[in-house]
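One chain comes next, on its own, written as structure tokens: the form predicted on its own.
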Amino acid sequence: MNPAKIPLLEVLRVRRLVCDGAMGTQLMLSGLEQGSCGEAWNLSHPDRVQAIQGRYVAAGADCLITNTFGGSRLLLRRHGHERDFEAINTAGARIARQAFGGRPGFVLGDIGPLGALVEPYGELPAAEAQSHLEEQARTLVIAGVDAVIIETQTSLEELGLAIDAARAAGAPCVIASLAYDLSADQTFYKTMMGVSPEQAAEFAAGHGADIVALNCGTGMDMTGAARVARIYRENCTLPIMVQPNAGRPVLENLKAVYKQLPADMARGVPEVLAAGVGIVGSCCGSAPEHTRAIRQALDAFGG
């Protein structure tokens, strides 16, 4: 159980929160080989996962996202870890809780995309997708997460199935997070499947999500997050969470490298807070140093 004992949504009524940052790049810095299953480290290297999350807590994170982004049975099957599904997700929740070291904090159970397009856009039957999503949501809820965060979504079809799955599992809070790309002329944001922030806000509110969020996406930095957050606020009354990237990547040795310094990311925090954001975190390319800078900016703004 959450040592704070106060539900996440109740806390958001009185203060803003800081969420952690990137996990994948931190795992690779800790020794994970590119292309390997990071979620399996919940079982093989739990100490390294906890150390990463502990650094985010030390940097000021109030919320930790479990290392279960690719933890559906469907995705684990691709890495040969299907039989470890329950253990991986249960350990992910436990490790995040332990990383708080007994201090109050919120564990957000992470559910990422299934990695296949759901009918009618793809070949994955909706019923099968629903089954995978419900199974992961149920496992995370039983493991004691304070919320289920459905991340990096690009279509309303899969997002809707995931929200339904989290609700069916009895999640105490459901966060719907979409990944937006900045248009070529830099005038608007939409997901890869053409979903606008306006549509997402209305859908999340109408479909039973408790918090509407954004994460990742091409061109999604803190300034872009503020821009989308304002659209969210204009189209729904749900609390808002943002997890922008550490700036825009540059290509080095055929790899995308994020170079935004923590201080530069933090300069955009007042703008997202002014837009009505309740939870501020970070995504691709970020590290505990970015979280610390966000924490300082939030505290300076007035918490």
Second form
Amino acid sequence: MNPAKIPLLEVLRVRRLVCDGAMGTQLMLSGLEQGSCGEAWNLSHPDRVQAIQGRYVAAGADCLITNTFGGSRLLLRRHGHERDFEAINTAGARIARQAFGGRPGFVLGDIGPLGALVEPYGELPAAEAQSHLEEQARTLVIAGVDAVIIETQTSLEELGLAIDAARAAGAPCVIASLAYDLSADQTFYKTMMGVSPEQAAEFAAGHGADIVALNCGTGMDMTGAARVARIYRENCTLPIMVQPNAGRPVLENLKAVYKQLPADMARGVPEVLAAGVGIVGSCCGSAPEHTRAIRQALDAFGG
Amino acid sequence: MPDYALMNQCLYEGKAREVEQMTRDALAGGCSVREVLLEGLIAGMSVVGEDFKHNVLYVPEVLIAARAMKAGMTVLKPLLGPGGDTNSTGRLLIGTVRGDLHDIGKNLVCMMAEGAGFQVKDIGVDQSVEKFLAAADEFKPDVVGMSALLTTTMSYMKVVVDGFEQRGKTGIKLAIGGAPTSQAFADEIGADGYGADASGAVDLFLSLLEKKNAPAQ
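Here we have the form predicted on its own; I need the corresponding form predicted in complex with its partner chain.
In what comes next, the whole complex appears, and the chain from above leads the way.
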């Protein structure tokens, strides 16, 4: 547990929180080769993972997301790290806790999408998806996370299985986070599977999630996050969390890079907070400097 | 004359059994395999593609429609015979590039391409330039499609493009797609085109085929 021992949901009733930023790009800056398994670094380079998370704490993050996004047995198998499933997830929770260095803070145990479509649309049997999700949720909860965050979700089927898994594992708090793409005419957001923020809010509340959230997605910046947050607020009473990208990607040296400056990203924070958001973090392209700028904007807003 | 509009509608709604039956009925009524394929199935799937592009339909509806298309194709396929190739739109070789294990989008492109009448060879995820070249030697595609989801793996597409370029004039067209890619990126690495989504990818393949088959100047 976090040293403060006050549960995340109780703290959220009295103040707003800052969550960390991107992990993948930071891992690569620290030497992770493209395409290799970032989660395996929890075992091979725990010091580097902790150093990244420590920088986010220093920048003002109250919440750290464990380096376990692709940590399900199903995804680790693709990289040949299936054997290390339990150790990788357990280490992920421990590293994040250590990164707080004894200060109060919340460790959010990360569960990403399984990377395959669950039946009836895809070929992954629901029972198999469920067992992978339950196993990862259980491992993270036993390792002592303060919440389980189910991220980058696009279908209510998989999200529902993951919420159930986190609840069954006894997670103290369950965060349901969806990835929305901006429509071709730029007028609305829906997930790849066609889920609207209205549906997601209703589903998350009805299915027993404690916090409804958004992260990543095509064309999801801080301003877009405010738009979706307002829809969440109109459709449910759950606390809201947002982790938009650092703007839209641009092409540089044969790579798509997110280049929105911290100050530009932070400019959208008041709008997000006015929409009723309780936790503000960031996703692709963000770095500790973005977290610092979000922290300042949040404090200036009045916490 | 079969009611192709109704058949297209059934396909759009993903009514696999109806589409299969209508395909049989149309053939029994004396329609040619090619006509049923083009007007009954491909025409229906192209409406699905358009609506997908404009956010009217999303991935689940497309997958269900593709399943209905497949049900019709199972009736037609045996009749296409060994000369079946002559009835296909073109040949597509597709894969996700090295270092990238994502395939939901690529699989959708495969389905939509099959829905447009392409013969599709999917070599899967994490594919090196050597694998692409070897598969191309064997399959003899008109178009090679490359996919990447990660901002960090997309640059490998240039390695594949260069690999094909070093082969000299193969006539094979190279197409790319995936969330972080763009037309500008396609231009920069020397690919022949970029598809913004599964439906856009099929439009691109068709336009590349036209270019490929156009008489040399």
